[in-house]
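Given as structure tokens, the chain that follows is alone and in the form predicted alone.
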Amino acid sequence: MTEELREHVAEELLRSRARSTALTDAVDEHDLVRQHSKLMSPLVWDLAHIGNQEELWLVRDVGGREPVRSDIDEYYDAFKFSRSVRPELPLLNPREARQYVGDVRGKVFDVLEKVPLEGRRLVENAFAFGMIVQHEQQHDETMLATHQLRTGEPVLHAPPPPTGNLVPATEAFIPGGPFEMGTSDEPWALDNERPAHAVHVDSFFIDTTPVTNAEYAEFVLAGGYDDRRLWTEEGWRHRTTAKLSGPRFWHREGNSFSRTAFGVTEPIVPDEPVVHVCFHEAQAYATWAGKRLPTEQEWEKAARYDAETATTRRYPWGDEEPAEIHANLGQRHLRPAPVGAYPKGVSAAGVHQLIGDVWEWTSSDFQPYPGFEVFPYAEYSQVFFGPDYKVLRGGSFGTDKSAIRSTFRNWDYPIRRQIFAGFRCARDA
């Protein structure tokens, strides 16, 4: 067993590497060290900081290896700089990170190669390789943000996904109950996964799909985004503030619309997903249809729980691992697919489309669950605990399989829409 996880993690290394390379690849140096938006770092600095956190955590903590670059240390540090002022620093150039990268690399397979997997929690599992490939594909995702906040020629590709189905109900019923909640025995869980613990959740219905852009263009064309009503104090405050009018990449030509999306501009599909939508919109969207926003507890029973075994599942669709046929994910496509487009993902309640397409609002705060323990660090999780950011879940085209599960929490501030993020809504049984 042993021998096969080594051979796993090699394979999700090399993958999230191919990835990585890729998306630094297509643009050249020039777009790989400027900064494309104050929310973003440049490319080049996420490239290093892969590496960075690579040889924090895999060579110098697990290996017990001499340091490969103590000296950019703090320039890599998340913490230390914001993505506003990171292009000012004395940041590695392309062939440098790319250097750089190569060479921890090199000792993380080295490292991997004579280790002990057991003896101590962070390495039981494999769990801070796992946690490192995470880390490697949540930065992939997030320079995938970057490619489409970049003006110019498009340089990424991809086929488009497949075609939509007709989904016969608009609604699934969840009846009330407990039901297992989060994780104890996923190994690459991260720690505000953790532990598995029982919720109530009441019944109420969710939305067998996303919200799409048609339905989405019908309340922006209703005059959603100039009826007060519809938004919440800060939300009203915020679309006043930042001038919204739609969804981001949006562009309205009398009653149609069309969308920018890594360098192409053309018509919205009506059943796609809607994407790049803050979560003060996705709010007001459901208030304005008569719904609101699923909590995260109802969305994660909406897909994991089975009601006629009385059983929890690691994926809306049962045990297995996500592939092709599941779920939109792995920047296969570059944008979410039609609703109805994966009917094996559908889960045991019949709801569509809960993993990849896009990340999904929920009214739910960041919070630890009961039990938590912080692991293996205070800042992956436990600093952004609090009201200042909502939960997302589901992932989104650009997630990869690796770095998402139906116990996987995101999080961000409720006016972000740079991001890959949709919604859909929930309404009381």
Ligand code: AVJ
Contents of the next structure:
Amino acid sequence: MTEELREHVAEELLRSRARSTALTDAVDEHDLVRQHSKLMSPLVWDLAHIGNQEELWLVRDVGGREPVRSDIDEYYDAFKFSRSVRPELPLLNPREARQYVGDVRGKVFDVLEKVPLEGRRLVENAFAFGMIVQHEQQHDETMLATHQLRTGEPVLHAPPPPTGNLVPATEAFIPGGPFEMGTSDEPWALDNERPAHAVHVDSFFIDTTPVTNAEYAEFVLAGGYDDRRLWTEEGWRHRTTAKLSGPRFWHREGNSFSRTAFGVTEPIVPDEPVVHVCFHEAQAYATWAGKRLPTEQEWEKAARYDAETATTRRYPWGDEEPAEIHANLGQRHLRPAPVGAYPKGVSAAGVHQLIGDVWEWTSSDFQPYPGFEVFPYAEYSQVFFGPDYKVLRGGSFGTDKSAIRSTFRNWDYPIRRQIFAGFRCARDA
Ligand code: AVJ
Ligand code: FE
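Can you return the structure of this protein in the form predicted together with N,N,N-trimethyl-histidine rather than the form predicted alone?
Okay, now the whole complex, with that chain kicking things off.
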């Protein structure tokens, strides 16, 4: 068991590093240090921050080793300097950053060989490695979003996703009653996903597919962005000051739309889930459609609850780890797949593409579960709890399988749309 776990951790560390390397080797030095958007860090910051977190948690804390570098911690502390000011910091240059993450990784492999991964320390130590793997993959998705904001020739390439086995958009009925939400035993689950607890959810309907580009284009053409009644007060204020008129990266010509993704501009693909919309846009669309966004309780019940056996599954399709047939994850494709492309990933209730493709906005604020305990540090989740952030679920085409579960909770400000976010609708039964 222990050797197997060590091997698994080693493979996951290599897999995340291969991805970080590919994302940072794809562009030249100038593109690594420049700020592609005020919303994002320079790519070279993400790279060295990945190494710095790994050094703090695995080299110094778990391993008890001497620091690789003790002089740079503050510049890579995400709470000390916000993304917009990071380019002005005395950051490591690309060559130094690559050297640094490599040196840290060398020590980490040594720690992995020698650290106890059994007995009492197993849970703590194994979790620390899992947390660092997920942390790197999360920043890789953030770097992918930075690539999406970058202008210039395309530098990332990937084959297209599978084609949609077109399921007509319809609704699934989820019966009212309790289900077990969250987890107490998923080994790599983060503190905010814990503990497992019973939640009562009233009966509701949820769309079997995420809202598509074609559906969203109808909303735009129907004047949805100019209809004050569809928006909340806060949403309308934002739509007005930010002058929103359609999803980020869309261009309108008469009644047709194209969009730019990773340097390529092409007509929107009608059956693909819409992506790069903020919470307010999702909320306005749902109102226009006579529906609403699901709560995160509803989303998780639709993803995990098997009414026939009254049990909660790990993933929509069952308990197996995500494989290529289940979901569009891991940047294998640079876009969401058309609806119906993953029939093997469908939930017990018949809901498609809950995992992968696009993060899905829910109507819920990011709050702790009853019995929440900070683990291992308050800055991961606790400092974000409250009404400022909305919960997103399910992961996107840019999310790695190690960093997504049906219990995984992402959060962001309701105005953000550079992330790979879309949504699906629900309604009361
Ligand atoms: C869970 C995606 C909101 O990127 O801010 C990365 C993950 N935490 N480094 C983020 C995270 C610390 C976090 N999200
Ligand atoms: Fe981080």
